[in-house]
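The chain below stands alone and is given as C-alpha cells, in the form predicted on its own.
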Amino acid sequence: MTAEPHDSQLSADLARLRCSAGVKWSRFPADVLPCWIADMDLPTAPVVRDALSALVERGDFGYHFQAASAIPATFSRWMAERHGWWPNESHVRVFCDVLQAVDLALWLGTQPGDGVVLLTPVYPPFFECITGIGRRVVDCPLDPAGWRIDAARLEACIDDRTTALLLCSPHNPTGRVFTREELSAVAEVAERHDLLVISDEIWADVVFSGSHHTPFASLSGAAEARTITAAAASKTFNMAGLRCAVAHIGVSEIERRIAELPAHLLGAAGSPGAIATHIAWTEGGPWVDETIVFLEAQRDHLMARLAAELPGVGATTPEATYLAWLDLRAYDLGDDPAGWLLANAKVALGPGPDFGEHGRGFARLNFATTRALLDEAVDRIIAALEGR
C-alpha cells in the first residue's frame, strides 16, 4: 500500500530529525514530538553553512580572532538597517551567550536584596538569573487581554529597593510587539525610579508583518544610558549551539566595572561562532526575509486550525517568535497541561508554570517545524482533548 503524501513527508521529517543530538530531539523518547525548547527544525542560512565548511576545510582551528573583532561594527550595521538603530559599536562587546551578558548586567548593576521587575510570564531562565544571585523578583504580570504592559501597573510594583527591569523584547512567551508608545511608558516609569533597564532583544528580528521592533535604548539618550542591550543572531539562524552573542552596554558606570574585570573572566566566543555570527548578520538578510514568510504562514496555519477545531484553546496570534502561547485552562487539565499533553497525546510543549505563576494552565508551542510535523503535532493534541 502506497504511503499517504502526508504519512510519507512526516516519516522523511522525522527520520532526518532524529539522527539530531541537540536536546530538542534527544531528551523525550521516539514516540514523543517535541515542540517545546526555541529551536527551529529548520536548517540555517546557507551562507552560514558554507562559511562554517570552508573553516572545516581549511581545518582553521588555530586562534582566530578576525570574525569576533569585526562583530561589533557587524551588529550596529544590522541593528540600523534593519530596526533603525545604529548602536555605538565602541560600547558592543562579544559575549558567549546572552544569558551571560544579562547574568553579568544584574552581578554589576544591582545589589544583594535588590528587587528586579519581570513582566510575565517571561522566559523560564531569568527567574533564576536574578533569585540565583540574591535579587528578587518583581513580578509585574502584563495584561491577559492581549499581553500589553500597564505601566500604572508597573509603577505599582516597584518598592524602594527596586532598581533593576529586565525586559523580553519582542516577548517570549506570548509573541508581543511592544509598541513604541508602551516601551515609552516604561522608560518614563524607569527614569523616575532609576531603574536600570536590561533589554532581551534576541527575537528582534523574528518580527510578523504589521509589526515592527523598537530597541529599547533607540527611545531617547536617556533610555540607552540606563539600558544594556542584548542580542544573538542565534534564534533567528537556528545557531544557539554556536555560542555567540552581543550587548550594547548603554550605562557607563556597568561599562566601566566591566574593564575592570580580569582579562579572560568571561571567556570568549569560538571561532565557528563568531564566524557564523559575523556571516548572517553581513549576508543572511535575503534568507531571513524568506524564514518570515515561511513561519508567519506557520503561524496563520496553526491559528487557523486551533481556531476551527479547538475552539476551547485560548490563543493571542504572535506578532513575533515562532512560540505560540496556548491558554488550556477551558479543559481543566490543571497547573500544568503540558504535562498532560505529554502523556496522552505525545507532544512536548514548554510548562506554562515555568513561565512563572502566571503561566498556570498555559503551555508554549514551537511552530517552527516542517507543516507535515506542525499538523501532526496538532492532530494528536485534538484527539488527545476530545478523547477525554
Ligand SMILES: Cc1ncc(COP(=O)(O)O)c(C=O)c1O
Given for the second form:
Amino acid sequence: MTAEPHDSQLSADLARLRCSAGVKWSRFPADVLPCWIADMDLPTAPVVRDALSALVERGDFGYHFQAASAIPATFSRWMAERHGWWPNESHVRVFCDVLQAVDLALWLGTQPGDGVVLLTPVYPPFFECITGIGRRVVDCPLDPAGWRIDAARLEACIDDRTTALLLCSPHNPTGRVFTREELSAVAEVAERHDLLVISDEIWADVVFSGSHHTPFASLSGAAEARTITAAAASKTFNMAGLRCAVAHIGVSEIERRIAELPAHLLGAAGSPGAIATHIAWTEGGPWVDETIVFLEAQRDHLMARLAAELPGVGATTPEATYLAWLDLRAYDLGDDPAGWLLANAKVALGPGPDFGEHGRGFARLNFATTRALLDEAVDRIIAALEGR
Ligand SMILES: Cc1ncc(COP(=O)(O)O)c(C=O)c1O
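Next block, the form predicted in complex with the ligand, ref. the form predicted on its own:
Now the full complex is given, and it begins with the chain already shown.
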C-alpha cells in the first residue's frame, strides 16, 4: 500500500531530522516528537551555508581575527535597517553567546544579595544566571490577560536592594512584542529606581506582521545609558551551535570594567560563527523575510487547530518567536503538563514550571518545524488528551 501524502512527507521529514547532530533530536527516544528547545527544523540561510561550505572546502580554520572585528559595524547596520536603532559600534562587543553577555553584565553591574527583576514566566536559564552568582530573583509576573507589562506591578515589586532588570524582549515564552508605550513605562521605573537594564533581544528579528520590535536602548539617551543590549543571529538564522553573539554596552562604568578584565578571560567567538553571523547580517535579510512568512503561517495554523480542536487550551497568539505558550490547566495534568504529554502523547514540550512558578500548568511548544511534523504533534496531543 502506498503511504498517504501526509505520511510520506512525515517520514521524509523524520528521516532528515533524526540525522541532526543537535540536542533537539537526540535527547529523547525516536518515538518522541521534539518540540521543545528553540532550534528550528529548517536549515539555515543558503548564504550562510555557502560561506561555511567554502570555509570547509578550503579547510580554512586558521586564526581569523578580522571575522569577529567586522561584526560590531555589521550589527549596527542590521539594527538600523531592521529596527530603526543605530547603536554606536564602538560600544558593541562580540561574545560567544548571549548568556555570556548576560552573566557578565549581572556580575559587573550588581552586588551579591541584590535583587534582579524578571518579568515571568521567562526563559529558564535567567533564574540560574541570577541565583548562581548570589543575586536574588525579584519575580514580577506579566499580566496573564495578554501578557502585558504592568508598570505599577513592576514598581511595587522593587525593594531597596533591587538594582537590575533582566528583560527578554521580544518575550520568550509568551511571544509578546512589548510596545513602545510598555517599554517607555519600564524605562521610567528603571530611571526612578536607578536600575541597570539588561535587555536580551535575541528574538528581535522573529517578529510577525502587525508588530514592531523596539530596542530598549533606542527609547532615549537616558535609557541607552543604563542598558546592556544582548543579541545574536542565532535564533533568527537557526545556528545556535555556532556560538557567536554581541552586546551593546550602553553603561560606561560597565564598559570600563570590561576593559579592565584580563584580555583573554572572556574567550572569543570562533571564526565559523563570526563569519556566519557577518554574512547573515549583511546578506540574510531576504531569507529572514521569507522565513517569517513561513513561521507566521505555522503559527496561524497551530492557533486555528487549537481553537477548533482543543478549545480547552489557552494560548495567546504569539507576536514574535516560534514558541507557543500553552495554558493546559483546564486539563488537570498537574504542574507539569509537558511531563504528562511526553509520557502519553510522545511529544516533548518545554516544561512550564522551568519558566518560573507562574509556569505551573503551562507548556511551551516550538512550531518552527515542517507542516507535517506540526500536524503530527498536534494530532498526538489531541489523541492523548481525548483518550484520558
Ligand atoms: C531569550 C533567550 N536568550 C538567550 C538564549 C540563548 O542564547 P545563547 O545560546 O546565545 O546563549 C535563548 C535561546 O533560546 C533565548 O530564548
